[in-house]
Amino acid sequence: MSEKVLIKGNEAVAEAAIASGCRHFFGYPITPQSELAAYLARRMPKVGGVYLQAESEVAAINMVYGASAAGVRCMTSSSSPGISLKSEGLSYLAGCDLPAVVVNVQRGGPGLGGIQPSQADYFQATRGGGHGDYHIIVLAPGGVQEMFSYTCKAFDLADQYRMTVMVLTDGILGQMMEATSMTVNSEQATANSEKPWAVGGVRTGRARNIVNSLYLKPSELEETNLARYEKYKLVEDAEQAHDSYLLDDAEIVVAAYGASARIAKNAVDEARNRGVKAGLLRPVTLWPFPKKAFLEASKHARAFVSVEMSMGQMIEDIELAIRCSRPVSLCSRVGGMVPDPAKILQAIISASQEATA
C-alpha cells in the first residue's frame, strides 16, 4: 500500500500536475483557488519548471495556448469569474485542437458573487464556455484523492484527444484536507513524448508546423468542424464515467457530483434506514455526461432527485439522458450555501411519495 499524505485539495491538484510531467503553469490569483497557484510558485522552480503569474486571466490562457502549441504539457487554474475571462482562449484552443488542462475551483456567482463554494459553472463548463461549435472534457472529482488522480488523468486525456480537459471542482473540495496517495500510473512516464503536430521552428529538425484556427474558406471550416465532431463522438463512446452507491435496486435515484455527492450519500443512507430504496448516481465526467448509466438506472427507478449547488443546471442533462421517462426534481442551495442531508432526505421522501401517489 502506498504511503499517504495529508494534503489540501488545491495542493493535491498542483502535485498531480507535476507528477504528470507538467512543467509550465500560467495563472492569476483568485479565491478559492489561490493556494494552487501559490503552491506551484514554490514547487515549479524546484523541478525545473516554469511558474508565471500573468497580468490577467486573459493573458494566462493565451500563454497556455502558446506553450501547448509548442508541444509541452501545460495548465492554468482559476475560479469562476476568472474562467469567464478565459473563455475566448478556450475556444481558440479548441479551434486549433490543442491539449490543455484547466482547473476551475468554483465559487458563487454571477458576477463577482462571493468566495463560498458553488456548482453554478456547470453550463459554462459542459457547454464549452466560449464561442463556436466545440466541447471540452469535464472531470468532476469527489474528494482530494480524486483531485489528484483525475488531474493526472486530465493530462492523459488532453494529449490523447488533443482537447482541453477541465477539472471542475469547488471551494469545499479545494480547501478541504484528506489523506491522499500520490501514486501515479505508468502513462505519466510518457508525459512529454514527441508531438509531431507541434510548432518548433527549424531547430527541431522537423517540418514547420502552423497552429491556426482561421479558415477563410467556409467549406474548409465546415470540414474541420465536422471532423472534430467525429472525434467528439469517439470521446462520448469511450469516456463516459460515473460512480454509484446502492444503485442496483434504487427506486429513487439521487444524482449529484463533487461536494454535493458527498453530502447526498448521507441522505441516501438515512432514506434506506426509513425504508425508502434510494441510491446515488454520481457523474464523474460531466462532459461526456454518463447518459448510458442514467438510462440504465431509469429502467428500475421511479424518480430522480438532482442535488446541486446551482439553480438547476445538471437537471437538464439528467432529463435528456433518461429521455424524460421519469420525473426529475431539484434539491439545491445557491449563492455559496450548501445543501444539508436533512433537506436532501426530505426531497427523497417527497419524490417517493409523489411516485407512488
Given for the second form:
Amino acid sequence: MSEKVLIKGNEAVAEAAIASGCRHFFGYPITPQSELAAYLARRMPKVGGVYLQAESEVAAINMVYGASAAGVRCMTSSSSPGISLKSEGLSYLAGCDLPAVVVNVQRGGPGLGGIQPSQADYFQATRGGGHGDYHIIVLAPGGVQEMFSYTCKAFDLADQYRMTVMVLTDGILGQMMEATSMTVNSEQATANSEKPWAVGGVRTGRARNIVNSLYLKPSELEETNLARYEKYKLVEDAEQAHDSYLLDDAEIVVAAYGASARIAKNAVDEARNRGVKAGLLRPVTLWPFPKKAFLEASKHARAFVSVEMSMGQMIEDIELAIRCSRPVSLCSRVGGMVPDPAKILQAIISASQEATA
Amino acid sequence: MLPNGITVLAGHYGSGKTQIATHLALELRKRHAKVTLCDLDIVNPYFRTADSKDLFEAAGIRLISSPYAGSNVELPGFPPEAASVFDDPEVFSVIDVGGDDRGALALGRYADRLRDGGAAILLVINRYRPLSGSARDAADICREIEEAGRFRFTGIVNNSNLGAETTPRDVLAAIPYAEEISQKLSLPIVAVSAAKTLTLPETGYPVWKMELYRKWVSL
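In place of the form predicted on its own, the structure of the form predicted in complex with its partner chain is requested.
Okay, now the whole complex, with that chain kicking things off.
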C-alpha cells in the first residue's frame, strides 16, 4: 500500500507546519494561497492548535511577532500583495531576532496584479522586504514534495538562527497536486527546542526577558546590527543550497528556481538532444544565494540563462555570484504568464551561438 | 454505463469533480445530441471547466459557466442560464459543483428541482486526499456537503488516485475504502474512475477510463 497522499502544494505546507510542531497559525485569505489557510482552519483544532483568521495581513504578522516572542513555533502565509503588508512586521521580527515562518505563494504584480503565478517578489524576499539592515532566509521549493520538506526545514532554520524563514513559492506550486510523502525525519522532531530568550512569564526566578527592537543609543543599535551580521555570515557559509541537473559538463547553465526550474528542465533535455551541452542549476536557497555553486559552474560554463517569471531579478544575483565573468541572458514571462519549454530552448540556443561567436 | 438526464458531481475539494464532469460530458455527447455541462463552482478561481471551453466547443457540448469563470475575477457568480438544464427533458446535463460544503451551498438554490427531476447526484471520493483518507472523514465531509446543499447523494464515484504516480495497485487498494463509505452512507458505488492509460483487473465495478485534462502541461 502506498504511503503517499495526493496533495496540493498549499495543503502540503499546512501539513508540514503541523508535522513541525507549529500549533499557531495566523492567516488571511488571498488567492492563490487561500487553501493553506482553509486547510489549517480544519486541521489545527484537531491537533490542539490555534487557527486564527486575522482582520488583516498586518494583524496576522503582528500575531506571529507576539507568538514567536512567547517562544512557540508559528507561521503566517499570504500572496504577493499581502506580503507587502506584512513587510513592516518582517523588519520588527528581524530587529528582535525572532524565529518565524512566512509563506509567499506569489502572484502577478505590481499592485493588485492578478491571481496567476509569478516570481516577481524575488527582490522583495531576498532583500528582506522591510526597512533596515537585515536578511531573512528564503527557501524555494521545486515541487509539492519540497513544499512539505522545505517548510519543515524552515521551522528548524528559523529556530536555529532566530530568523524569519520565508518559503517563496508561486501559484503553480501552491495549486498543483502531486503524490507526496509526509514522513518527517528525526531532525524535524526538535520542535520544542529551548528558547531561553522567550517571554513566557517568569516562574523560575530568572531575570526577565525583553523582546524589543527599539534602541535609542546609536552605539547600542550599531552593536546589535554588527552582531546580527556576524550571524548572517554563518548562515551564508553554512546554508547555501542548490540542486543541479546535467550540470557537470554544462556549457550553457540554465538557472531557475521553483516552477520555472521544472519547465527549464524539459528545455535542458531538449537542448541536449540537439547537441547543446546545457545544464540546470536550481537555487534552493535564494538567500543565502548559492554563490559557491554558481562560481564553480562558471569554470566550465560559457554562458548563463536566467529563467524567471519576473522582469530580470535573480539575474542580478547570478552576475554578482560569477562576478560578471560570463554573459548572463534573461528568459522570462510575467504577469501570470508561464514560460514554455520552446521559448527557453530558443534562449539556450541563442546563448550558445552568441558565446561561440 | 452512464447516468441519464441530470448528473451532479460534488465532493471534497480536489477529489476530481471537474475532471470527471469533463469526462462524462464528452462520453454523453458520443451518445446524445444535446449535452450541457454546467459549472456551478463558486469556490475555485484557478481550475474550472471553462479552462477546457475549446474542447467542449469542438465536441458540440454546451458549456454553461459564469462569465467570470477563468477570467481571474474572483466573483463567485452564478451563470444566469443555469436553471435551463432543468427545462429541456431532451438535454443530458452534467453539473460540476465546487468543493466541500462551501461549494455545495450553490446547489441549495436548485434543491427542489434536483429532487423532483430524479437527478443522479454523485459523491466523488479519493482515498489519497489527506483530509478524506479515512472512510469516517469522507463520510463526515459527505454529510456536511448534503446539509449545505440540501440534497441527498444517490451514488459514489471512486476516483482514488495519486495523480501521475497512480498505479493499478493504488486503485485496487482504495476499493475497500470506497466500499466502507458505501456501507456507511448506504450509497451504491456507481463507478471506479481512472486514467485510461492504467490497465486495471476486474474490480467488480464499472470502470470509467478517462482522458486526463491538465493545466500547465509543460511541468
